[in-house]
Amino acid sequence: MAMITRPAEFELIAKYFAPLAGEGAFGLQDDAAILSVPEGKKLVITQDALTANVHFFADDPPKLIAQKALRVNISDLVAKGALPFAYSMAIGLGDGWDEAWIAEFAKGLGEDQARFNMHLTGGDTYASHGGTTISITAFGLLDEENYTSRLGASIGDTIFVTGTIGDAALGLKQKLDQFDKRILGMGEKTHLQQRYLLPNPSLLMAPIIAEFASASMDISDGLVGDLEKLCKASNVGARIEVSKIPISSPARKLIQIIPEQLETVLTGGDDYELLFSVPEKQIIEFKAAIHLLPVSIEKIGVVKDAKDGIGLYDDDGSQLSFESSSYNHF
């Protein structure tokens, strides 16, 4: 049996995480960090944790695990109209890790730090015998007056989403062999698998959300469930046209063959796309602003009065219902 090579805790920090530290982090040699917020900006803070066998599999590539952990937090920042600035990380390492695993994990963080223009401020490392857990607190910057919450949607606002919905949830089902592998071709399988492994938040959307959105959030637990959260926070209802929801070709192919997979697409989660509303009076300017953006943005419905509830409708006007509206940890 090959011996597992593992650096000691402080050697691990010094070798793999200290090089990721930025200004004010003291090379990760202190107990805290100091962040200087530029004049006229406010700090937006979000936190998400990923756990082995809940949010990722222990045998997923460590580089992609690191990047997913960072990107699900970046997705939250963008949904608030903020740009990434810095992050702290607590990582509990499961029993199977070795130095090669941590080196790839740190490489993934480093690449995404450069891609998203942020740096590590500190955190914690510890043994996690129940499996690897990564908890990231991300800090973003935005102009003082431009924070976009879930609470601002109003009757008549138009509802939009970015990207395509449901690919990640189907990618997970594919990995778990929950449908016949012969249905999809190799390229289609790869597309779904990549969407499961790695979200792709677009920083180009942050200023759009900040300027035009009345309410916004990222889609992490499923489109239907997260729409319910946004509407509840804003005390409104919504009418969604299911045919307008953007769905990828592989997902559509699966739905055509296995119609019940539509529920997976709309409620499965892990999309990390944006769900937001735009007031009618800003629609013309909004469309002009997004015209040349390399981001897919689709209108899927309209904000209604709270007494109308939340409805998803087929082209024939029939209302859809699902056993569960979103992923639920408990």
The other form holds:
2 protein chains.
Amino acid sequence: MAMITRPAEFELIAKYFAPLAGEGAFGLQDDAAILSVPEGKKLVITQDALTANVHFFADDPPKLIAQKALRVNISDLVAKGALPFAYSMAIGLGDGWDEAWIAEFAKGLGEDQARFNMHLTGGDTYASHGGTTISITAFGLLDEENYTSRLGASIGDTIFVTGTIGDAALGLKQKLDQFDKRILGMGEKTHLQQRYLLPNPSLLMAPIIAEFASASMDISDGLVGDLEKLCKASNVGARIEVSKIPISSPARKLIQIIPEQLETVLTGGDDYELLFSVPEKQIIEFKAAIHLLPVSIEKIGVVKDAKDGIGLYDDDGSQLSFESSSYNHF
Amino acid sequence: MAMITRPAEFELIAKYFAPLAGEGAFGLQDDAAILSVPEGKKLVITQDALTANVHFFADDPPKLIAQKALRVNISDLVAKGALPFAYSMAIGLGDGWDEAWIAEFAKGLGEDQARFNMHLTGGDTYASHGGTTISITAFGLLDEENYTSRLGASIGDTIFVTGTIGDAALGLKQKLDQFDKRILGMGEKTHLQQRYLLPNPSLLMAPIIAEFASASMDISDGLVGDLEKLCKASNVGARIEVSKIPISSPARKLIQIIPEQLETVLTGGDDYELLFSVPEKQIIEFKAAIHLLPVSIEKIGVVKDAKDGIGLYDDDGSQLSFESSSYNHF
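Coords for the form predicted together with a further copy of the same chain, given the form predicted alone:
Whole complex next, starting from this chain.
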């Protein structure tokens, strides 16, 4: 067996992670960092961890693992109406890592922190015998009055989602060879798998959410389950028109041939799109604001009274139900 | 095999973690939290992760695992002169957890966050097939001008440490049965193992560090290795008098019988005591300030020119050297 050449911890940090450090991080030479919150701004904090064989495959490209780890957190910030500012990262390196893996991983972070305008404050590196684990705590900024929680949806608000729903969950099934190979073409397969590998939050949505949304969250555990969470937190119900839910053409093709995959689309995870509600009195201004935005936003339903529950309706008025409404983490 | 009864993720959060949430955390019902930094204060951020079979044993008491995970971070904050304010936590639950484990774990967090005056902002729970992993990002507050990094030690500064050194590393060896059972009595064994299980940072040190230290860090990877890091960051050397390093009576007894355990004491990890330097012109005020403080603080050496290197000297003037100066994380 060939020996794997590995740099020592301090070399690893100095060579690959220190260049990612920003103001107040002392080039990662210190135990901690100072974060200066600009006057008049509030700090928004979110923390999501990814672990091998649960949230990604150990042999996924390291660059994409890094970017997924960062973007699932950026997605949360944007869902709150906040713009990314900085992040801290603890990385547990699973058996078998080498310097080339780290180099690619750090490159992925570097490209994304430039893309999303944030810097590394510090963190921790350690050996993780159970598989690589990345725990990122992301910091965003906003004006306090604009924080958008899950708790503010009111009866009559319109419910919207961004992008298309279900691609990532189908992409995972595609990767696991759960579909007849002949159904989709190569480009369609790639589209779905790419959606699983890498979320693509849009910072353009942050000011829109901050200004217009009464409640908002990102869809990480499946549309139906996450809608249930938002409704529970806001103490409301919802009526969703299934035909209005935006679905990509590869996903639509799969559903046409295997109708039960509609359940995967609506209850699978990893979309990292936004689910939010807009009050009726804001709708005209909201529509004007998103008119020229290069983000697709679709109305999928309306907020109802809590006693009406959450209903998903077909065009013929029949109600859909599913065995499990969302991805179970345990 | 008996089935393990486990609550669903949302129940777990609502029942055990939501009661730990503070202001701006929406009772953990939201994806993120707002942290309001008081006017005139700066936010200090640190993140340390612990993973089973590296940083603790899977069968350690869950209450102590929780408290160790929090306290290794508090230790970093205090070393920077900051007082704890809040924390975010991602917890990956290893195979075999049950509700009783979580209940004890949360109880440990609850007791410690009251003790150290901080609250939970949020985080993440997930399944970790490789063993339980806890990644805490801790937030502290201080006046910016008082942040104490590792970078500020100057030639002639006096070097101090708090508490006693080496107990935790010996406690780990004790637990692994690496010493003749007859050397230490039960109380002595318990003392050492307790030091491994649970660090005990003192918040009383935060204002002392903030006011007097030119450089400071907590000792987590062994005194000698961490001293090397501080000296490297400050671009200085150091002369340490080994006989001045504070050592507990069980550790002293072990070293008397097995002299090579001095190396464990000086290069082992998990002390979570403070290592800091104080400029000569501050020494009188510093000594007055610590005079009545219920924390033991000992002078162990002086900061020298970088070209002198780092020397550890015996009372007879001979220099000590070790194979490895600190705990290797990989």
